[in-house]
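Shown next as structure tokens: one chain only, the form predicted alone.
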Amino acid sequence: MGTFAVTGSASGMGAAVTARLIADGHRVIGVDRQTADVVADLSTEAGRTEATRAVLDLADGHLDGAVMAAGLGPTPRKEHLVATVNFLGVRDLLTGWRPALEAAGGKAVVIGSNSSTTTPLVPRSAVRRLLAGDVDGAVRVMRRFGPAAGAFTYAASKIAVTRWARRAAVTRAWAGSGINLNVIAPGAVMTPMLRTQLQGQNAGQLRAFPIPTRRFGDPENIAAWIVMMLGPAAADMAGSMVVVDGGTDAHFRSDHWPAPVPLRSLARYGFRFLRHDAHVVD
């Protein structure tokens, strides 16, 4: 049986994953602000450093897997907190745990969001700043949008963490070292965070948002996907983003996948192309 680290282990999807892993006979090192093996505030650099160190100590430098479930929703006037936890709380901990994952040939799953593909007009400059680690700069950009700042911050943090994970996943340090790093992108899942939002002023918008299956997600179902992505079936997954959102992404973006690979990406491997667009026959 393996040893797994789970952030956000005290509630929601993190708690569901933790329960499932324990039921399967694994050891779980939970990380949360309370009621966890490692109590830490991931919104602070000191908290992230302590969480990284404490998990490595408890795991004895050997992690079979990590699940990055800690995160905050689109909370008004909490943009800095949301961006920090959702992005740095993933990037910094996974970077620190990478040697322990390599030692075990482990797997890591980042909980993203379908907000990364279904939220329009998210400022690209904010995403770029987050990827550069400039949370202050990203928040300054987002706050220009007034009441929409919370939603943009949440979406930008999920776009940034997904891009970071996909970029890192295919590098020598990750896939090349035997670590499978992937992202799951749920839609609205019936967690304590969603229940709180459904009692707020935007409840009508949440209920009206199109979900073709006509129901919110279930934490236990998402946990089942995550456990699969931590197991042997995911041995050939690297940088994948699995969308589990009741069809919302497909509803809005049915023709956006598959997207063509940029020609400049292939050119570096010796492929040559005509300068004009090729004709494609259906």
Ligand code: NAD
Contents of the next structure:
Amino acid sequence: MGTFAVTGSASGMGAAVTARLIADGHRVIGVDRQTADVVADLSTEAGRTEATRAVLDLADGHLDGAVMAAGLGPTPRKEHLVATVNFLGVRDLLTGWRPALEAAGGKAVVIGSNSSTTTPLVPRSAVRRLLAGDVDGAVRVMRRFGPAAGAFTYAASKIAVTRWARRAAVTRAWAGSGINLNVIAPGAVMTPMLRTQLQGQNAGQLRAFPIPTRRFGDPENIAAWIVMMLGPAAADMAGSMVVVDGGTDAHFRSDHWPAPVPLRSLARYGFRFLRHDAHVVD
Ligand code: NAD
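The form predicted together with this ligand, contrasted with the form predicted alone above:
The complete assembly is shown below, putting the previous chain first.
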């Protein structure tokens, strides 16, 4: 049986995946602000460093898997906090845990969001700044948009974390070292986070958002997908974003995706894919 690290283990989808892994006989090292094996605040650099170190100690340098579920929803006037936890809280911990995942041939799942593909007008420069680790700069851009800053920050943090994961996943350090890193993108899922939002000022907008299956998602169902992405069935997955959102992404984007790969992407890799010995892209 394996050892898994789960951030955000105290609530919602993190708690659901923790319960499932434990029921399957695995050991889970939970990380959260409270009620967890490792209590840490991922919004601070010290908290992220401590969480990374404590998990590596408890796991004795071997992690069969990691689930990055700690995160915050769109929150007005908390742009810095949301961007930091949702982006750096994933990037920094996974970067620190990578050698332990490699040691065990492990798998990692990041919880992104379908907000990354269904929120209009998210400023690209904010996403670029986040990817460069410049949270202050990204927040400055977002705050120019007044009341939209909260929604933009959430979507930008999820776009950035998904791009970071997809870029890393296909490199020699991850896929090339036997680690399967993938992203799950839920739509609105009935967790404490969504319950809070449904009591807030944007509740009407949330309820009006089109979900073709006509129901909010269930944390247990998302946990089942994550457990699959942590198991042998994911051996051939790297950098995939699995959308489990009741059809919202397809509703808005059915004609945008799939699409031919832009030539500039091929050029970035020097057309190395044409080499028959190039199994891993760096
Ligand atoms: P939740 O609020 O139930 O759980 C999130 C957990 O993260 C909580 O236990 C919280 O304490 C922890 N957390 C937050 N800030 C932290 C910090 N600074 N340090 C340590 N832990 C911290 O939410 P959820 O709905 O289960 O969300 C899990 C993930 O899924 C989040 O990344 C969220 O953005 C994403 N997501 C949620 C929905 C949804 O509708 N619920 C949809 C798409 C994506």
